[in-house]
Every structure is written in C-alpha cells, then in structure tokens.
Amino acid sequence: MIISKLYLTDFRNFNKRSLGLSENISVIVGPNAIGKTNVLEAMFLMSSGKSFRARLEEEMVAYNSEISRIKGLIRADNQNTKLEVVLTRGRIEIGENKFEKVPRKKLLVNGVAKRLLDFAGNLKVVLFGPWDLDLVTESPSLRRRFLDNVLSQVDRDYRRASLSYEKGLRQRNKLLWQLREDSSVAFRNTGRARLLFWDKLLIRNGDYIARRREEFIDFVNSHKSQISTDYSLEYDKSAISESRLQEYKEEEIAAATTLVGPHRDDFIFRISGHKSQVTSLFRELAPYGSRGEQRMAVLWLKLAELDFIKESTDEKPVLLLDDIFSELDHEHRGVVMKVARSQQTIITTADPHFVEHVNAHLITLK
C-alpha cells in the first residue's frame, strides 16, 4: 500500500500544494510551524476519516476559505484508488449575503461518496509523534481512541459496532437523564421498559468491541519486539452485561449516564522489575516509570501496532513519523530507521541532521 500523490487545497496553512512521495522513504524538512504535521494529518484523515488533533472539522479549513480538499492517489495490488476528503464550515456562500447549508465533511472513494463505515480502512497508516507519549500518562480516553483507530483500520465489523455503540450510548444517556428529571411513576415504568432496547444494543456491540480490544492487547503482549525492555499492557475492561446494568441502575439514573461498558475501558503500561525464580515484578509506568522508559514503551507499542496491521490485513501500512528523532536516543533511532525501510515511510523533521545518512526522497517546505 503506497501513497503516490497527495493534493492539498485550502487545508490548514496550504493554499494549493501537491506532493509526490517515494514508495520507500520520504523526508519532509522545514522549520517549525511551516506545516509538516499538517501533511501527516491529511494522510491520517484519508485513512480514518478523522483528524488526530482537530476538535472540529472546520478547524482544518484554511482561514478565509469555505471549502478544503484533501486528495490522495493510493496504489495497492497494482490498482490505483483515489481517496478524497472535503471539509466545510457547514455553509457556503451562493450569492451576496446568501448562504446554503452543506455537510461539514464528505468522504469519497474514486469520486463516489461513502459513509465513514466504508471509507475508513482504504488506506492504513501507523502514526507516531511526540504527543503519543501522553498515551502512558494522560486520560483513558486517549488510550481508547488509540484502540479504536488501530482496530477500525483492520475490521469493518469493529467500525460498525463502534458507530452503533456510540449512537446507542447517546440515546441511553438521554433516556437516563429523562428518568432522573421526570419522577412520575408512569414515565419511570415506560422509561425503564425503553431502556431494555438500548441495553441489548450496547451489550451486543460492547461485547464485540471488548473482544477485539482484548485480542489486540494479547497480540501486543506476545509480540517479539526489537525493543529489549520487558513491557506489557494490562487491559482494564469495563464489562457490560444485563447483570451489571441491573446492578448499577439506580446509580446510572442519579448520574444520568451509563456507568459500565467499553466507553469506560482503559489499559495500563507496565514494565518488569527484577525476576526471581518464582515471580516477576511489574511496576506501572505512569506513576513509577522514568520519561525514558515511557518513551520506549510507546515505541514498543507502535512497533506492535505496525505488525498487527500487517498480520491482520496482509498489507503493509504507511508509517508516518512526525519529528520523533529528537525524542529518541541513537540506538532507538537506529531501530526506527530499520523498521522504516520495511514499508513506505514519511518522516518529518525540522533538523535534517537526524536523517542526513538516510537514502530518501527529500521534500522541503518553505
């Protein structure tokens, strides 16, 4: 799987830009704030239909523009596929002081509009940037988003289950709020009956989501990595079932939110301490690991992600490395560069010194 061409129109700070990419390694060089990360964001957007950093789609539309377009020519199995993402602010001007409402995002494959369910996964990428260090120490929502991104690229049923679960969760939480606010006996009886529908939907989709997350974490833990330190992940699963929903029913009404299920999942990074003949001691990295250990744990996870996608799809994902070499020591830069030669890799850096000995296609942003 190769991105051969990328076209950006009114995307972030790019008015009009086209990039030709090597099927091996491309290095994008330029000073800070020139837009190097924006290029990788566009590629990630073509992969998942979502940004890894924008809170709202309109944030990616260039200032004083109404429409942004990202197009990519993807080559896989000797076939070319054109992926396109169109972003707007929700309306376009059609005349003097006249506006028309339009979708904020449109996804197309070979010119044909697609749902997110069918668009995501046409391009597979693994993205690694300095912000990924937050995976160890910050909110569980970041780790859930990471799991969703990995599994959505390789499993259409996971995408479907996630979309269905999110919709059901919103509706169930809305109903819980109504039950809390309306204390009448009549509404409580009908409301609890309506909850059963959403309970079944969440349990059915939540079971699939949790099972696939557990399989991925098992793969990571059994993965033979080029990182020598003994890391592992512990899956902190929030199981969802009829009995658990029944157990928390009063608390859920009081809180007006669903208290169990994969939307409460988490995973914990651990590193082995010393080993005895009987036991191996593991410590949690977030509170007890050094910054260097946390950095290596994320690299270990990203290498496992790369191999997981390869093994799950028989396709090599595109590796996107955003200014990570300043975060790694010499030994681990060597590990990354060895991996980079195994599939198409796009590297960004503000300091060409880090890649001066790399045989790569150089793209300079000014």
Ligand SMILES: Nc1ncnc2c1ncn2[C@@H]1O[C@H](COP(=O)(O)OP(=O)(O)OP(=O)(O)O)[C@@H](O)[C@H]1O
The other form holds:
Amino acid sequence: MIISKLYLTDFRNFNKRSLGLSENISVIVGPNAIGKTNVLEAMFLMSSGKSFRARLEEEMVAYNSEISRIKGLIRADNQNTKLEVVLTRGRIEIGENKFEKVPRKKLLVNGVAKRLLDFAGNLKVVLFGPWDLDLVTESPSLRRRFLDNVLSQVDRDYRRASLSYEKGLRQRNKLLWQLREDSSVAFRNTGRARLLFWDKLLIRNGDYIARRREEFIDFVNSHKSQISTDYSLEYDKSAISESRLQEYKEEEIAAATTLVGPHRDDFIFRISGHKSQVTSLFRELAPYGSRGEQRMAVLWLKLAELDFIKESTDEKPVLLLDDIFSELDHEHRGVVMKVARSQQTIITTADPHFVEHVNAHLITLK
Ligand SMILES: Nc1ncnc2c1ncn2[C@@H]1O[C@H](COP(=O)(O)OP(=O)(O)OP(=O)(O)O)[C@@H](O)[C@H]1O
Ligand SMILES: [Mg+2]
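Having seen the form predicted alone, could you give me the form predicted together with the ligand?
What follows is the entire complex, opening with the chain shown before.
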C-alpha cells in the first residue's frame, strides 16, 4: 500500500501544505524544527486515528487556527481511498465572543464519517524514530502501547476487544472503589454481583488480547531477521481468569483497582550470551545491554513488525523512518536502506549526507 499524496491544513506548523510521495523512497530533508516529524505524525494519525506523541490531541491544531485537517490519498490493490482526520479544540468561534461546541475529532473514509474502530487500519504503517529506543528500558506501558499499535492495525477484532476491555476496566475499577467506600451489607451483595458481570467481560476480551499478543511475540522470536545477533522477547503475561480474579478480589477492593489482566502485561528483551557461552543463556537487555545492543534490538523488533504486518495482511505497510540514521552504525544503516527498498518508505533527516547516494524522491522543507 502507498500514500500518494498528503494534504495538511492548519496541522502543527503547517498552514497549508501538500506533499507528493514516491512509491519507493521519499526523503524529507530540512533543518531542526521545520516540521519533519510533524509530517510523519500526520501519516501515523491517518493510520491509527491517534498521535504517537501528542498528550492532548488538540496540540496538533495549529496555534493560529481552530480546525486542523489532514488528508491522504492511499492506494492499495489498485484501489484509491481518501482518509481524512479533522481536529479541533472542542469549540469554534461563530461570532464575537460566541462559541459553538464541536467534536474534537472526526475521522472520515472517502468522505464518510467512521468510528475509530473502522477508521484505523485502512493505512498500515511502521514508524521508527529515536524515541523507540526507550522501548527496551522504559516503563511497561510503552511496550503495551507498542503491542496494541501493531495488533490494532492488522486486526479489527483486536481493536474491538481493546476498546471494550478499557471501558470495562474503568467500570470495574469504579465499582471496586464503591465497594471499598460503602461496606454496608446491602451494597456488598449487589455490588459483588455486578462485579461478576465485569469480570466476565474482562476475561472474554482479555483472553483475546493476550492470545494475539502471544502470537505476535512468537512471530517476532521465530522470524528470519536481517540482523545477525540473537535477540528474543519474553512475554510477561498477567493472566486473567475467574480463579485469578477470585484470588485477588479482596486485595483489589482494598486497592480499588484491577490487579491482573492485559493492562498489566509486559515483555522483556533478551540477548543471547557471547559465542563462547552457552547460547541458551539469554541475558536481559534492559539492565545488561549496551546502548548499541538496545538500539539494534529495537531495530530487530521494528523489522519483525514490518514482516508481521506484511504476513498477516498480505499488504506491505508504509515504512516511516524519523531521523534514525545518526543512531545507527554503518552496517545497520545498510540493513535499513536495504529494507527501505522493498516497500514505500519515507525517511526524514536533518543531515542530507546520510542519504546522499540513495535513489529517492527528495522533499526539502524550509
Ligand atoms: N500546534 C502547533 N502549531 C504550530 N506549530 C507547532 C504546533 N505544534 C508544534 N509546532 C511546531 O512544530 C515544530 C516542530 O516540528 P517537528 O518536531 O516536526 O520538527 P522536526 O523538523 O522534526 O525537527 P527535528 O529535526 O528537531 O526533529 C516546532 O517548531 C513547534 O513549535
Ligand atoms: Mg523531528
């Protein structure tokens, strides 16, 4: 699949900008703070319906504007699709000091409004930027977000299960809180009966989420990689079941929060010992790996993500590389450039010297 055109209106620092992209490699060159990452953010937004970096989505609306529009033309299987995201700060001015409430976000496919569930996944991308290096060492929530992003792109049922799980989790936590605060006998019985409903919902959706996460991690561990070193992932699953919920029930009420389930999942990066050692010995990469090893492990994971999406959807996702060349050594830059040639790839860089000899469509931002 390819993005052939991108139109930005009042998105971040772009007031009006259109970009034509090559089917092969496009390189976006420009100095710091010119908007290179913003362009990739717009593409990621069209893919997932979410930003990968904005804490509040309205941060993406240009300072001097109330409405932001991101439009992209996508081609897959000889079919063209128009994807559109419209963002606001929740209100627009309709007269002097008169405001109207408007939706904060609208998602459209070929001009028709869609729910996130049906918008996401129309465009598939793999995004790789310097912040991904935190995946090895930073908090589990980052790794869960990574898993959710990959699986949400390829599987509508996963998207539905996640949304349903998150909603159920909020309700269940609220109920746990009420059970803690109100210990009257009357409420104790009805409250506990209601808890069973949410237990079932979380178990049903949680099972599905965990199953798909497990499959993905198995895929990553067994996929054939262009990177030679021996990395692996270990799924650190927080299983959810009737018996586990039963076991933790009193603790959960005391803490007013759900203590087991996929929202507590994690995975661990490992690297095999030196050749002289037993190869079945996998060290944990977060505490023991060098910065370079951690970097390569993330590259290894990203390449696996690319293959996973390819294999599970029969479509090649668009590869988005944000300024990663300065992070990689010569050999691994070579690996990335080789991979870049096998699907549409968009590379940003502040330093054109990294892409001097690359046969690519050049886009200069200034
Ligand atoms: N809502 C917004 N409205 C206007 N400008 C914004 C908005 N949000 C961010 N910006 C501006 O966008 C610029 C940053 O863009 P971006 O992160 O894409 O730069 P970059 O080219 O990737 O830079 P670097 O090479 O440093 O990574 C900043 O100057 C920032 O002030
Ligand atoms: Mg940037």
